[in-house]
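In structure tokens, the next block holds one chain alone, the form predicted on its own.
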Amino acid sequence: MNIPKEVLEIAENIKNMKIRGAGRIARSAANALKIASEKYSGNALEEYISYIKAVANILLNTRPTAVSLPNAINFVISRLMRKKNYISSVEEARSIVESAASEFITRSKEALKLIGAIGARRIENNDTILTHCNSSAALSVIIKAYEEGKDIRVFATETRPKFQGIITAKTLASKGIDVTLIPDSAVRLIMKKVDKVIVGADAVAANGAVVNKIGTSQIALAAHEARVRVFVAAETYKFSPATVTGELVVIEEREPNEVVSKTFLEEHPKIKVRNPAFDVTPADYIDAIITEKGIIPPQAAILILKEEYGWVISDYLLKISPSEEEGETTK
């Protein structure tokens, strides 16, 4: 089964963060899946189907925190899966993918406005913020308060060891605003400051805590110590399923030559370096979700999974429950 190159470049683009961010991640694999079904040329509907499925694992195995690139997959997937004992043709098969592929980006760039210009009402004139990481819905709140008129001055930080909060600072200068980079070590200093904190969101879990690029929990943390407003901007397909269940989002640790020279790990081979790429920032520092559905209570993110995700978790308990075949019984 021969996957085509550009899907191949695009899993390797996503492993070695070369796309980078869950919006761009998500809309990427998304794309891929699409690529993928436009390059196939059998006529066998068995054989697509398996066929598709093979560039999603490829992709599933790309990174593993960023809950956008299951989501995305799935949303593309189950389409076909729910379809599948209706469709007699390749061609069918291939519509549906691919029109579903293209819905879900045009979805996601949506939901990217939408967030914007509902987190601006969020923001005053005069209001200092902080950002971390390079998020775009983060900067799509910001970006939108600004182009709203209102007179904003912006934080970010580096966000070690990849500096992603270079691009995000590069981003907000080129828009015109006034934007200050800092070490990530200066947050606690700089957040007297601060009015508020938007950051984004990698994955949401169902009791509201949210996983984001490490050094998030410890911004959070500054905040929350100065009674500074933290809202995380997220679209719902960063929303985990599988939490309501109780599964933990896994915690990506990358190469440790991200952190240190290689040439520093051959000299001190004693030295062991870990790089953790997330962290956890529960939900009690978070005081506000800013969804395309709508602005939530972080302990409200259960409701937008039962409203987007409830069939995906039906399916997912039946799958867990124990069946009667196997000896027991549900009361």
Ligand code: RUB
Contents of the next structure:
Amino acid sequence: MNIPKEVLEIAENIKNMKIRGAGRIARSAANALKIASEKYSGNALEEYISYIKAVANILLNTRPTAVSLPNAINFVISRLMRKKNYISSVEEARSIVESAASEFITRSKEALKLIGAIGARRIENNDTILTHCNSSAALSVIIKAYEEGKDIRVFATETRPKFQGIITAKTLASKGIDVTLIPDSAVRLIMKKVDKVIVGADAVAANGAVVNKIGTSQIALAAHEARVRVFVAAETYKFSPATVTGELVVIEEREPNEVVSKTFLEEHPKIKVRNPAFDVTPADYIDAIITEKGIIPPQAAILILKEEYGWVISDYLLKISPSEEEGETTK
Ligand code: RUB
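Right, and the form predicted together with this ligand of this protein, after the form predicted on its own?
Next comes the full complex, this chain leading.
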């Protein structure tokens, strides 16, 4: 079974970060499933299902941390699998996959707008905001507040080693927002001038801990010390159902040559370099999470998970503690 080159290109671009940010990764993965489905030329249902699952696996193995990726893929694949016994043709299966993928993309874009509208209510006139990395959800809040006429200033961290903060600064400047780029190491000094921190998320755990770009937890700590409120802007598809059963979110460790050059590494073989891409901020250092369903305290993450992923969670729970009845059927 040939995987279309457009699909492989999307997977490669997620890996090499040409496509990055949890929301865009999720939408691109849904789009890749849609393209794969449209390009399928066979007419055997079982073969189509194996092909779509193979594409899903390729996409799942691109980056490990953003839970939006498996959630987006599950959104599409679970719809197909739930109806599997009631469909008889490739055409029916394709229409399920393609419409689920489009639905995910539309919902994701709508969620971003809603987060902007809901989050902007928490921004006051004359606020100075600090943001980290490049989060579409955090930007949606900041830009909406500005468009509502609030006079705001933003500090954007550079976000080494990949400098996503430069994208953030350029986006804000292009909207006319007063933005200052700072080195990551300047955060504690600058915090004295900050009213609110707003960041995005790659994953939200059941206990309200937030996984986001490396450096986020240091920023939250500095904010906590300075009594500055920390908001996380995150669509509900960034909440991780697997964490309900105690699974940990995998923290991606990227190549050392993103931190120093290959020549440096060759010239200094005794110097070890590490490049963790994300870190975990405990719920204690987060004031609220802004989702498209409303603003919640981080401790209420479990409620969002129950509401959005109740059925997935029961699957996980069954896997770790099979009921007696199930145990018997597997004997
Ligand atoms: C991006 C990052 C972003 C979140 C949220 O990391 O940490 O804060 O993904 O982004 P990377 P969004 O650049 O390594 O992908 O709100 O756009 O989904």
